[in-house]
Partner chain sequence: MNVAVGILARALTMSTPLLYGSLSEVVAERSGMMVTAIEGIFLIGAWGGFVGTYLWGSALYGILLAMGLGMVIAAIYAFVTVTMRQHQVVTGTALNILVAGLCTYFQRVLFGIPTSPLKIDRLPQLPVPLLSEIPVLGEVFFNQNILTYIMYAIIPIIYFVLYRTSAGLAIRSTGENPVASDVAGINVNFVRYATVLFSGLMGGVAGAFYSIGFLGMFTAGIIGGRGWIAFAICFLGNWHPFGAVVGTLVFGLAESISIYMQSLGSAGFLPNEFFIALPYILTIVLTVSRRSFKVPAKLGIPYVKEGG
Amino acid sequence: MGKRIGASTRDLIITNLVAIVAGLVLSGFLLLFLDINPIQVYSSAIKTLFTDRYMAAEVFLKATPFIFTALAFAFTYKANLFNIGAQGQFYLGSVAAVSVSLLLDGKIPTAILLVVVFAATLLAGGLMGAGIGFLKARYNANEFLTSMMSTYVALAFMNYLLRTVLKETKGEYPQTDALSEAAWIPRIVPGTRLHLGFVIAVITAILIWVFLYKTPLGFRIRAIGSNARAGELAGINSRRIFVIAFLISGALAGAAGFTEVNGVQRMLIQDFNPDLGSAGIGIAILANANPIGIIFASILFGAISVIGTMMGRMPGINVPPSIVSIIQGSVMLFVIAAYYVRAMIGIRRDKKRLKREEA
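Kindly supply the structure of this chain on its own, in the form predicted alone.
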């Protein structure tokens, strides 16, 4: 068993490294078509990343919401469920964050305000996730489709509020009023935008790992994910697990709204961060749905995002702004392919092992 675990870990590391390199190489070839030297822009961006404190801090800032949305997908995945609606849960968390912040701003101390806002985002995202879990448990609805379609409902709801009750005082743009400094998440590195939300995200990932692997309820979630029928025969209520898994998953995605609204945007604007949910799925796959691995995979995607942004701002080099999406998309494409390759390698390894045992 130890050798098999070691082989699986080796497969995970090698295939993911190859996927990341392949994604960067593919993006580099696309830059060549634009008469841009990819080696020059890559090396310059990476050098800046390691020598500029502000840009280095941006990596962890970008990683913060990635951690939450990746955890959201990974948590339901452990129960053999698929939460494709983290984007919508993030939007509802954002609505809750800005609404409660504007309502209580200046009325209670900052520390208490931030705790209340954070709890509100967990509740908003969690209730939406629980609804998806209920549909799965009660009607056996396909959670892939219901969670995906719920994103459009959440987006429409958010945009409606931004054009009505949450619209700025002047009434000119579909956005809210700016939050006062009392509702901002404190920064942890002076001279940068990096805030306490990153620490909260890392602690959350660690707590999720402890919950999944060290608690009875976490064991039940993983047992249903491994074999729902066997789990039910052992007395585990799978329907209850479906609701709980989506409740926690939705709360995690909603928490990303807190870090983005109160830590970065400091207001809510229409259609912001539209790719956060899909990026979380790729990061969760890259980390093999391991909560601790998600921390490092999110930092990697944060670095890719910052590198792409820096490349687009290099003087004298006309790198298109879409390069960030191209790099992230290329890496995610190969990461998903790597997941399939690992599965095929594992099946072949098991077949060879069975043949040796039969011989």
Contents of the next structure:
Amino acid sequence: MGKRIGASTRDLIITNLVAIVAGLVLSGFLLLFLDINPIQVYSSAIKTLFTDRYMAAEVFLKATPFIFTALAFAFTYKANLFNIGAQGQFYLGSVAAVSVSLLLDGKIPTAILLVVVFAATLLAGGLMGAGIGFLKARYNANEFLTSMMSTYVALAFMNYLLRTVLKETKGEYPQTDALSEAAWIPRIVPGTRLHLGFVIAVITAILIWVFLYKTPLGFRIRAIGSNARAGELAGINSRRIFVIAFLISGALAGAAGFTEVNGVQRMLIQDFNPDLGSAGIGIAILANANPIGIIFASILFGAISVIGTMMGRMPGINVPPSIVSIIQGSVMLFVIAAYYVRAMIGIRRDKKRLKREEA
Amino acid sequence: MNVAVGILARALTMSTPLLYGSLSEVVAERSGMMVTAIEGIFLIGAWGGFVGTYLWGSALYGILLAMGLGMVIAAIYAFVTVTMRQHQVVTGTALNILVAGLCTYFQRVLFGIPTSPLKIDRLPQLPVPLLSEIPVLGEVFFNQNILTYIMYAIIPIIYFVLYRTSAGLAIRSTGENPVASDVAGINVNFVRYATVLFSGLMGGVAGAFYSIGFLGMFTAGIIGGRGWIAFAICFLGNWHPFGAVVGTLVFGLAESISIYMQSLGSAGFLPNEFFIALPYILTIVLTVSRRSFKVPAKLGIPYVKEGG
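Could you present the same protein in the form predicted in complex with its partner chain, rather than the form predicted alone shown above?
Time for the whole complex; same chain goes first.
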């Protein structure tokens, strides 16, 4: 038995690595269309990643919000629910972060302010999530559709605020005033932009793992996910689970607003981080919705986006930023295919074993 | 009066791509396949429509390219979800991200960074002789572009095929009871490939409508969730072609009102953003208020042949 688990973990790692490389190679071929030597840009980007402290820190900086949105998707996924609206919950979290920060900064100590802002983002994202869960529980409204659509509503809402009450004092662009230093999340590596948010994200992922696998409520959520009817027969109120799962999921996505607004942008800008939600889904799938795996998968996606940014900035070489989506999308597709390959390998192995046992 | 007629005519125009999308989604979902790559298919259709028209100078080539590219994405989607039996929502998300990257990337490969947006001629409005002169109705129904007229024909054809032919029966039974279909000699996976490819073709046209029929250009945000709205309409219309027709008309009207209110600028009594969000709010409201859904029994579930 132990050997079997060992073999499947090895399969998981090997197939996923192959999938990631395949995604990078396929995207590399596309660079040829722009007369760019993919080997040259990849190797120089990766070399920078390992030698330049600033760029290395950027990877973890980018990974931070990914961890939150991926956890958001994974959490509902465990309950066999689909929260496709992490992007919208992130936007509401961002709005909450910037509003509370602008309202309170300078008035209370930074540490307390940051705790209040963090709580506000959890609340904003969580309430939006809970709303979707409530519609599902009360009216049996398809959560896939409602969460998907809620993102567009949240986006419009955010744009409205940016155009009106939250608009900068100068009144020029649809963006807020910059936050004062008192509202910044402290940086943890000198000379880089990496801030405490990354540590918070990692701790959150661990807590979510503990919650899902070591607590009764977490067990109930997974039970509803694996077999709703059996769970209900066992006395689990699935409607309550819908609301709770979506509440937590939304709160997790909202938290990304805290790290991005107070940790990175230090203001709210129109159209920022438009792909956090969908990247979160990809990361959650790559990690098989395992919270600990999500940490590593997020770092990988962080690296992809930093590599993409670096390639765009290399002197004389103009790699368009859209290459990042191409790499992300193709890596995701190959990772999905890897699930199939692993299943095939598993079946073949079982067949062999059966043959051996028969013989 | 003129304003009202204008809004209604525009409503029908805006319904057109949604109907291409949602009707094909109905066909696919009745066979058990949610085409969650629809947003990406719309997008690549919009891009293909633009590129074909821009490079080869005719909207016909644009639409053909849009169809072809839509089918390529659909084929990848079908391969991963049908042959590899992977999760449909997840696969669609991956493809949507990929397509968004590909369109922007190849726009750059083909056209570099132009100083002003590249424009193409939009599909002309073709008033139907005599019919277009009927007051109100003529203006609304018979002064549209060619894709809307084709849509009039597609509605009854899809209804007929789905409910009155053996192919339609095969599609519907595949979504309800693939085991029974298989026993009856229907190749379940073949049917599902076919319906998904059909969705790719129709979704490509729908996307092309936005670039060729409406905007006259391509932008990365040109679809902006319209694919998902077509997807939602399929649900809201209870997986029935006529339900989809009613749904698209409602959404077309919402979008038309939204465009009209935005054109008024600050004269509107509610902020523009409310009208931008209107179709999405409407989807949520309708999803919540819809009570009885006739979901195809095996929707989203891959078919595994026993012993296979």
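What we label the rigid core is the largest C-alpha set whose atoms superpose within 1.5 Å from one form to the other. Positions refer to the first chain, counted from 1. Quantities reported herein were computed from a predicted structural model and do not represent experimental measurements.
K.L.:
Should the larger rigid part be superposed on its C-alpha atoms, how many degrees would the smaller part be seen to turn between the two forms?
P.N.:
The angle the smaller part turns through between the two forms is 19 degrees.
K.L.:
Once both forms are fitted on the core, what is the Cα shift for residue 349 between the two forms in Å?
P.N.:
In the core superposition between the two forms, the C-alpha of residue 349 moves 7.9 Å.
K.L.:
Taking the rigid core as the frame, how far in Å does the Cα of residue 14 move between the two forms?
P.N.:
A shift of 3.4 Å at the C-alpha.
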